[in-house]
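Only one chain is given next, in structure tokens, and it is the form predicted on its own.
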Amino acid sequence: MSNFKLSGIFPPVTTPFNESGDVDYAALSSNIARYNEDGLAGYVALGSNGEVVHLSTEERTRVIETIKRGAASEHTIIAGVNELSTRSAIEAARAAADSGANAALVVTPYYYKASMTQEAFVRHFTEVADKSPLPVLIYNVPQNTGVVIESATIAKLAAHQNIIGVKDSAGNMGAISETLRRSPASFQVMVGNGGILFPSLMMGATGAVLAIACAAPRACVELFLAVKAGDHQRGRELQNRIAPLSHIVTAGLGVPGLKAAMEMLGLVGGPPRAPLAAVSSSDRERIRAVIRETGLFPEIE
């Protein structure tokens, strides 16, 4: 498992719901079919943007299976593991393997924040990695969890043969640089914030899991390929175009905003699941204005 390679752009696939509030698996398949044309490295099922915390166990299984079935053979499927106890996280990793996932993205446990020390994180991720049939990625997303796994802790965990990388969504370029500096060259750092995609790749990140890639996959892939080819001018240009749209559909309006942007760009967005609510008409116009300003989508200008 230590030879498992992650390189490229992965969208954290959104979960479409129909008017009744049920998961629309046909719409999910339709989005995957569209994404298959965009040069993506694979897909993340059950991430934060997939509204995983609002899905039942059965829905989570079916979402992974639907994405796996629709993906191309060369795509890597990463499944979110969002359980807060170590025991349940291990069970979820095993279930993800049974559903066809290739790797597990394991969130930092966070509910008992005062007890979630760096030592607790080491114990948790070590035990999950010991027992997971899938290679493990650490998921650092403090804007949702309220806890941070430090670069030194990530580097310590990187010594485990079944912990292959980290998805860092904090947006802290300094912390990502420190993780890259401290970790072995084989450890794969995936950036999870579209606002710092270009500098992260320049520093040595192997790829990215980006909400904005759900709405603008080709632009994200093009930026990745530009950096890989050494075309830094093109990479900077694309970063400047992508960043404002990334901001409004993540820190700005979140999943409802991302789904609205997807609809404007020809994908199935649909409503979020309560208690999340669809964006207002004024916010939809804000999103549309930012999409136009990027210059990436002449079809809606």
Second form
There are 4 protein chains.
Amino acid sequence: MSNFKLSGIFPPVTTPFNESGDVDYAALSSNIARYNEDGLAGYVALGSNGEVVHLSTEERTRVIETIKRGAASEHTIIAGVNELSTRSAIEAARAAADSGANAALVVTPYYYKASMTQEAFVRHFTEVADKSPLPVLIYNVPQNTGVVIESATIAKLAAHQNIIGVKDSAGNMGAISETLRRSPASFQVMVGNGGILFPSLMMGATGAVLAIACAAPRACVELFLAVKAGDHQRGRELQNRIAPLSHIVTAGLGVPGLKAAMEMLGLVGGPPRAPLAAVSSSDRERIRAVIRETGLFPEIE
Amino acid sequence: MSNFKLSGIFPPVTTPFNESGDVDYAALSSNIARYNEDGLAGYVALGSNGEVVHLSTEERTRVIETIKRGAASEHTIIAGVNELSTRSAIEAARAAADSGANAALVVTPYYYKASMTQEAFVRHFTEVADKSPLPVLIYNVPQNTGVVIESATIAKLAAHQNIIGVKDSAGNMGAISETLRRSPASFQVMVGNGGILFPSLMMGATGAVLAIACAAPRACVELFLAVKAGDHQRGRELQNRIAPLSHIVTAGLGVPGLKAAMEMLGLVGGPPRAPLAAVSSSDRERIRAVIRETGLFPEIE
Amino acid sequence: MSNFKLSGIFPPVTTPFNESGDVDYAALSSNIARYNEDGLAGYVALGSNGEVVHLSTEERTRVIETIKRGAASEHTIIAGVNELSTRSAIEAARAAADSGANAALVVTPYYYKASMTQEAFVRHFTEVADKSPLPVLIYNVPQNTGVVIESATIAKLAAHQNIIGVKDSAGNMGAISETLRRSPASFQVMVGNGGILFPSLMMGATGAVLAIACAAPRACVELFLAVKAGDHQRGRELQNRIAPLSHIVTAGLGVPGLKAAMEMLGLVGGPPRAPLAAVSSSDRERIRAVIRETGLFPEIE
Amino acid sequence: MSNFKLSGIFPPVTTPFNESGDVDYAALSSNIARYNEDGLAGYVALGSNGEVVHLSTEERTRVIETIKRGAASEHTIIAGVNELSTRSAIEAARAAADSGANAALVVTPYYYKASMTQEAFVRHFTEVADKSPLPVLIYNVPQNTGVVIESATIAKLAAHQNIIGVKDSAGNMGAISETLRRSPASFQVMVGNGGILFPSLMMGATGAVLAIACAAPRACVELFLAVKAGDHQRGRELQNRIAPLSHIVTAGLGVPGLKAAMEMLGLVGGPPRAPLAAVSSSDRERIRAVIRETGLFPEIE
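Alright, leaving the form predicted on its own aside, put up the form predicted in complex with a further copy of the same chain.
First the chain shown before, then all remaining chains and molecules of the complex.
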């Protein structure tokens, strides 16, 4: 797995829809072309921000293929696997491999919450990793799932040769630190929360998968490079710039907010699929104000 | 819709799997044949207890068809629609109609929790009800979804001519009472929690969809009939008998526990699909003890 | 303990404050004089609605004494004990006995939430009951405490000869039913939630301690008597009348809302102590509308 | 307030009790004498770890006086104010001033959770700060209180001239960063969670109040000095050493665990007051193993 460039910044690419609600693959390609200029390590297809749970099986395949085709050869393509049974997670990982993905980002199952013990997670990820043709990243996102995989469980799963890392979006800095401390150095800990990017990198996180990187990829890459270069002053300053924008397009307004911010910054956003709804015009103004506040986009007045 | 016999008890039929993990349709048919003797009002296919989230689209179709074929002509068949986008919920309702279902039990969408406002629920259910060929029941099950649709929202949706009721599994007696109070008399309020069956019926609930009715259908039907007949003493006594069993096969051990209890009572249970796991032998003994404690099954020693 | 009239309705009496924020004992007496006409079983002093946590030790003593002096001889006086250590709970129970209370309503300790296991509750209530000169009622109110004492724990504590019952304000009908089922018949289960009064009485609850009984004591007493008389139709109808008022003065607007409702209904309300604040004038109008909606107070136009 | 040395590490001093459950002031003095060698910035009396909620008013006074008397002249003494009404919080702040404290650490009120809006917090802290003779630190500790004061609210309160800072124990790195970003540079942000000490200091926190500093004060001080000196490698290494010990004596075993760890490390621990209970012998062994694992105490074998 030495060829994996998980070190760095990955945007969880949004899926554009046209006015009739169908996936706009051309728009997706044009976003990827823009991102290719930005020093990103790769792309996550079919993440939460990609509205994976709103896409059909066929659409999921085409989204991966479109991103793969648009990406540069050095980019790593990570495909989200958001399935509720072990059996369908394995199928989705196989389909992702067939579509050209390089790794699978497999969410913790989350429907039968009372039964989703840490033992259930161990069983699920072990079986998926045994049978997946792609290396597996564990995906922890309690904001959406309502369940948490603990650091001790992740550390146990890190011993599996086909489980290469975790994307942790919970925003729990103590837990990310504990995962880093308890896992082998080769285990890839990716932070999934723009509000704690700088401190996570300071604690040793390998990289990040961030909603905010869909709207402001360069600022995230610069922050990453500043930390790598030991310029902690600069890292902290950039963290303070991206934090409010990160907050409003995740905890605040979610995917619709992220898509609105992307539009303001020259990318294709577009409407989300229902039950999500486009942001109101007043929320759009709030986003614009926050973008200005970051000081990162002098072109936005 | 006057032909709907939603008044009464509906089991949310479990889906049996064979040892290789495939759906055992013959076993499903044999369970339905047994249930046909028990005075039930109909069946819910593809509910949470039916492991709908573990089934493929094709399996979902065949499960509905199998139950429909096995049911008596007077039985109402309600099909669960457990989808995360409005678009796919409409598709699933259409497919359920094609498979012979009489009504669709549509879960609140639950992935983007922070965006799942009451307004989002209104939009979702209105659009689904507009386009569904089947009358719609709202499904509230926060134990699994992590979101709650409020009584005021349900009451607002009750004005839609294609939204005929709600199945409320939250176990919140105050909320069920408020829904009953705020909705028109024709709106069908079904309780989905065996621990509050008797008090819900006393407050005016039309009927019930209960996991425990998969294992102990006759006791549930007897309780229902006792309340209808004004025999409140008997209703309360039966409530006290079914409550501990209801608790252990829902909040306690979940679907695997329910399947184990069904086996002890002469039905086909079988293993759940992963990430759920069969109950341990010690849990099996706990279930057996609770079955004995109910005093409802003298044949179980 | 045969002389305890826990069967019936108890208001958790509010504590009036004058404009300078001191306890207005005369106003308290006048409220009690009004309540004495209403068929109540007794009074709870120093409950959550009595703002016990806002009162000094000396004020607590005088509040109990004032209520005791104003009550009729047949009334039972229950004193709230809201302390975070076992040691101080015992002291408070002793002080309550000295002030003339007949029973102590002892809240689950709630500060060190992670340590408040069911075992901790058993230790706490056992030691308090061992040393309290007054019989003890367990008080479960997770809305305020953030902790829950389970039915199994309550049932275990019910074996202690000085623990005579529970006031359960959680609003969890299933849990109240389980407590009733698992406890001896002599154990007094008092519901503390106006939204589930009728169903709780139908399941066998002995009586109730209800915020709404501070504003609408007669309706609560009538409901209680209707159930005793087997007039379930009337019980349910009254439940539907009190429910919205109960909701707005508890879950909705809390103690300030309850005090505002009391004022509209001819009792002394007055401002709460900070950090609580008097309700806004628009909230006051909402309360008035709900009072009208109940149809119980033709004098309110 | 320029003489405040809030920059640095403060232990929230535990309160030792003797076998009869009374406060052991001599033991408290001996702990302070030990701590005086460790480079700490001062002491917090009457914090959560000091079991403030288990102490009488008189005991609270003597605890502050004892710590004040034992501390070196350059030490800042911060007194916890854990009261549920605004009125009693003001009284406690006045009493703390009389006992020699230099600042008051005032917890968010937490009983009437549904009424504890951000506006209620603004009113409470404003009135307390207006009337407190001591400068006020806001105390956020949702693990114990079940309520959260938000960064935006803290930033608003930071404009009050007598509110000098916050101790945030929630462990939410994103929120601490947001508080730092939105508050004036002079506002003192103290982290209250040992699991995120290093990243909080990297983001600009002034100092820390940490349970773990009661057991391992020198390691915390060294970490603080390493960050001040720009030795981030050393800071991270120390973070990884203290984290597991911090976890087991806070989220894991709480105050009883902290007291047990202190005993193993040559300080006076002793039993907590009920309803807290001394740790079991097996938990004691777990703590000892974690102490060894830190590598910070070669004398512990």
